[in-house]
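Below you'll find only one chain, the form predicted alone, shown as structure tokens.
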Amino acid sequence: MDLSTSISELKGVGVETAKMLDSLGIRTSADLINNFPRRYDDYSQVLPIAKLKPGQVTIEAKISQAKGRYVRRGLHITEAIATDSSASVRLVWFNQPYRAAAIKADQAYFIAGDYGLHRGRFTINNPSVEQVSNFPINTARIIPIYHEAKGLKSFTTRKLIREVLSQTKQLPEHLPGWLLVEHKLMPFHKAVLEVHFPSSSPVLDKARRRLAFEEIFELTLAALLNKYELYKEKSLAIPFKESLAKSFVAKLPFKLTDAQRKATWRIYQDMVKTQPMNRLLEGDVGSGKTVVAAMAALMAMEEQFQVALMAPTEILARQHAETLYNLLASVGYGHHVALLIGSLKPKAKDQVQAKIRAGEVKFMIGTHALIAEKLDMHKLGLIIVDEQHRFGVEQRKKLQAKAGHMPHVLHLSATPIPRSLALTLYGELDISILDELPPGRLVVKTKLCSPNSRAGLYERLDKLLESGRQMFVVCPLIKEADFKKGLSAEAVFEKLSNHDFKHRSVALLHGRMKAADKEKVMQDFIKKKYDILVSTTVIEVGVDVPNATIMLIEGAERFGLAQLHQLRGRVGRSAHQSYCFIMLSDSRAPSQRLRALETLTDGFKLAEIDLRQRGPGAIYGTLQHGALDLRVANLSDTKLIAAARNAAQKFIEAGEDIKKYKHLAYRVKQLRAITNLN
């Protein structure tokens, strides 16, 4: 059999049934094999029946009087006995007919399932039976649980993955045999076999460990190749002039941290060499990456070169534009600001291109616009991308097309993400950490609610609006399900609108408006037209409204610890005290997860603690990132990661030819398109 080979090929797989395994993303017998199960449960351990113990149980023994009846419309039971050479138990199965007529009454059988009192007496319910034989697959073993789909149970996956094993010639081994005795890893076909159905439980550790292993060096290995073939491109060197860096921060109305001092220079360091710069600036919510951005834009600028920054969405460009302005003004520049975003007029629109193209322009900031095929850049130095992760890999490749070089580019993000998390996406970036606040800023007062404390807090609320705060309320949903009442941003908007805050002005924003429809609710409230913002979390990244000091978020539990970190950093922009007010869902005492949001204001360890409870997915949702899907490799395991990044860094200085390895430069070429710039 050929791993190629379409999953409907397979015996036993109908037309249905490969339905089913397609909606699980399951096509060809490699897929299957590569569906690894989500969980094991234990029935290695197989005992005599009168050393049975209430819990899941595995005995061998013969089965007699096996019988089958309805006990009333639409239940059917069958009733059995298991019998060894200890004692007899009872079996029961409900709704499957054929049991009965299946069971041999001279056949031995291992048979696993709950054995407990049931109608006060002991038995196994719904057991698993095979014949003993050597190789059991669903009873006298670990048994692997996989994803199921409707009418797709873990037997039939476990059937069929045992027929493709059984069929297929030795799996081809994807890593470097030097590899495999330098790092201890089992082989490949054994690591699959094992994985699927265990041996032993250290040896299923062994097999997760190796599987684990080439998915990080698969990835590693990719950015790697990324960062050396951006070492052979050429870049234009923008000199560091001490003076200008000095004259700049010494008119800050405020004290730059030692993080920012340090980020900066390393930026310099990067930017006076023609190698082009590759810097991914990651800071805290106001920990000042915009200062950081400004200095590094100022030095190119200086030597005539354009700057592009390219930010998610209109609102937060403008605010970019605006900040970089006042910030760019005081030594001579902000003239050389010019924002570009697609709700600009015609008129406008062409103005601003037109002093671009002439090189009037120096500092360019704007949305997707900035790709536009028209647009004509005079000399582009330096580009700024804001939430990278928010832009496709073709859409930042064209602005980049646009230089006729490769120029230098430094990545924004505010998103806190883990350390081992960060090198295993961004292995091709240089990282900086803004890991401090600026001095004097206020913490926001942050504080779990239950349900019941309800009407209270919105009298509290009330009192702060009366003071001219504002509000933000941010809702997991858009529109009203069954199931999650109360937490759509339209019913959140109709109560508060109609009723709670009935004598407030209350304006909704989410995702599904027009664009021009949520530029204006935002500029609104900026303006103060709106005491509450009824939104989703399009209002999580970069929305600066300085007089926002409230922060009330609904159905916590469905937001990851980062995600609410991301929401709170809405407010506390201002001298202003401010507070989050986090809803739980109900009266429950709340988790220890949600717990560490009243403490801690560490985005960093917040993003930790996410990693290691839900996965990387709870950090970075929103990630375009095809890199995420790994399907056995645990993002918190440091000591393997910096295993499989040495690994990958040795086979490249080692000058191993990739080609060699079929299955490992087919993965290697998928992961090198799908992460970051090249």
The other form holds:
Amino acid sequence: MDLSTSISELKGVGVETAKMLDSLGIRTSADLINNFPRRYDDYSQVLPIAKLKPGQVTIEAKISQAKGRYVRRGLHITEAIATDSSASVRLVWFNQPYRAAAIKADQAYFIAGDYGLHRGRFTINNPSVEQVSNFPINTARIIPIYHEAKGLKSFTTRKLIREVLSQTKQLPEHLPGWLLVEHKLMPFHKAVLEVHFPSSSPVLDKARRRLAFEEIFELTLAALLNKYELYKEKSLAIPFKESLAKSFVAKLPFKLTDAQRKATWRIYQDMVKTQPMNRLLEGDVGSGKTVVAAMAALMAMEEQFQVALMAPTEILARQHAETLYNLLASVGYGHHVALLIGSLKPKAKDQVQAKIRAGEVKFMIGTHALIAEKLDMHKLGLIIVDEQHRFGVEQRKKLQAKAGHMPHVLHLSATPIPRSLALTLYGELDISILDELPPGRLVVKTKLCSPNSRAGLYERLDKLLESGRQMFVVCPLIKEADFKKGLSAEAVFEKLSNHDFKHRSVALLHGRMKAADKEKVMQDFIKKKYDILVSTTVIEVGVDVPNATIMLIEGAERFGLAQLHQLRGRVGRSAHQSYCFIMLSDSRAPSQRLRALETLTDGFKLAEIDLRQRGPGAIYGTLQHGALDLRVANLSDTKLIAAARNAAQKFIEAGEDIKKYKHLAYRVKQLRAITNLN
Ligand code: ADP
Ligand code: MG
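Mind sharing the form predicted together with adenosine-5'-diphosphate (ADP)? What's above is the form predicted alone.
Below is the whole assembly, all chains and molecules, this chain first.
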């Protein structure tokens, strides 16, 4: 028997069980061992019966007087008495009629279960029973609880893993020896053994730490290798001209925030190098990322290089083009800005391209399709990627092939990803955070609402609409089976346009509409053709509609805090006071988690809360990437993350050859393909 032994050769695996395991992807001993417990029940304390306290307990005792009977149809009860040298206690099993016959007199058993007062008598209900041995699996220890699916019981998995447990000795070490020593890590084979059948709670912690460390180490190593590989590429050095930067800043209608100045300075420092920049500029909605991007673009154009900005939608591209034209006009670079989007007439596109070739246009703004256009990009110095999570190694390589060099890349994102998480997942990026909003912003007034108050709320909203403002209504679903719940955009649109707001003009927007139709609805909303826009989260990373000052979010519980915060960011862009109403699903008191929205205005703080309470998926849905598969590591464990990241750094600096570590090389190769913003 070894790690590749088929599970069908194990004791107690019949055709049925084999099928069940197969459907869960478990085919060999190695697959079984790789299937870590979901959680544990601690039955490790073996106590004399006289000392029992209510709770999860194990006793070592003999069992007598086991008798089963039907108390009524469908309810079978087995009762017995367990006795040790200190006292006796009653055992009761429900609907396990085989119990009485299985118990042997004079046999010493471990008996583990929930001890407490049941119907006026102290009993242990539905206990697990096994003969006393020095390696019990269901009693007298910390018991692993496995994922149950497709009819496979945790109990069965436990038994099978016990059978193959000795195979863990053959598991090769994944990590370099010096790393184990330096970080006091348990050897891999031992960690796997302990994670299945822990010898004690502290040892289990150590085993889990070892496995978590490995996961984060792999992730950060992959990211760092990507990063250093990129550094070997050549890009066009963009000299920093202080006087130009100063005159641009002097002509702005506002003073840059400290965060903006710092970020801009870092970007300029990156761009003077021939190493490609790969920087993420993270900042809450309204923190002023566009000005920073404009300053980066300005320096590139001054050096006669081209700049491309990619936006997720055509509307956003349009708005960027307008804003950037205005910003850059002050220093004589406005006319270099051109919009290049799919919906332009062919003639207009030709014109733009001709101007680009002639060097009259240097700053192209468009959607992702922009790259696909047949552009002469031999002088492309800088790419700015706005709100797109799909610009990683692959995309960069394509561009490089076309341009003949690797342009500098600046990513802009309003998704507040806490630093610890960003370092792990996007470790290949350098990160700048705009952690302060320009002064004098009106805070969006935020209120959690109970459905009881809906009628009053609608009256209030109607007054705001009457005064000329517009409103977003965001729903968690497009369609739903049960219309009464009112969580789908379609149902809410129907209700608002035909009933509550039938005297207003209402539009519907959702992700299943054609791109052109979506853009049209959005454009018309900007033009104030509609008072109310009912939509799904497609407007999350959206456009600037300053006149829309009201945000109503339905089904609050279905969203993460960071997401709710981003939705709220759609309003609050004008001199008028803005409001965000968050509708709860029932009239019970809202959770502390949601309450935080009423008081906190910092997206990063909200994201931290989400990360702690709900895991990374809540912040960033696509983190649920199959290959990421973090089974043990907790992405909010900042200490572990820092240690593992340092180790990865050291691994690279020590000139270690990853090929020496077969498993590590394999995992890192997998991860390198996905540890980008994608
Ligand atoms: P975002 O980070 O969401 O992209 P924008 O770049 O669109 O933010 O900026 C939001 C608004 O704030 C714009 O109207 C911009 O002109 C303004 N703004 C940017 N920086 C400052 C500043 N330092 N002081 C005042 N207003 C600013
Ligand atoms: Mg923006």
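Positions refer to the first chain, counted from 1. Source: prediction; values computed, not measured. If you superpose the two forms and keep the largest set of C-alpha atoms that fall within 1.5 Å, you have the rigid core.
- Comparing the forms between these two forms on their rigid core, the Cα displacement of Leu594 stays under 2 Å.
- For Asn138, the Cα coordinates differ by 2 angstroms or more between these two forms after the core has been superposed.
- After superposing the rigid core, the C-alpha of Thr638 moves by less than 2 Å between these two forms.
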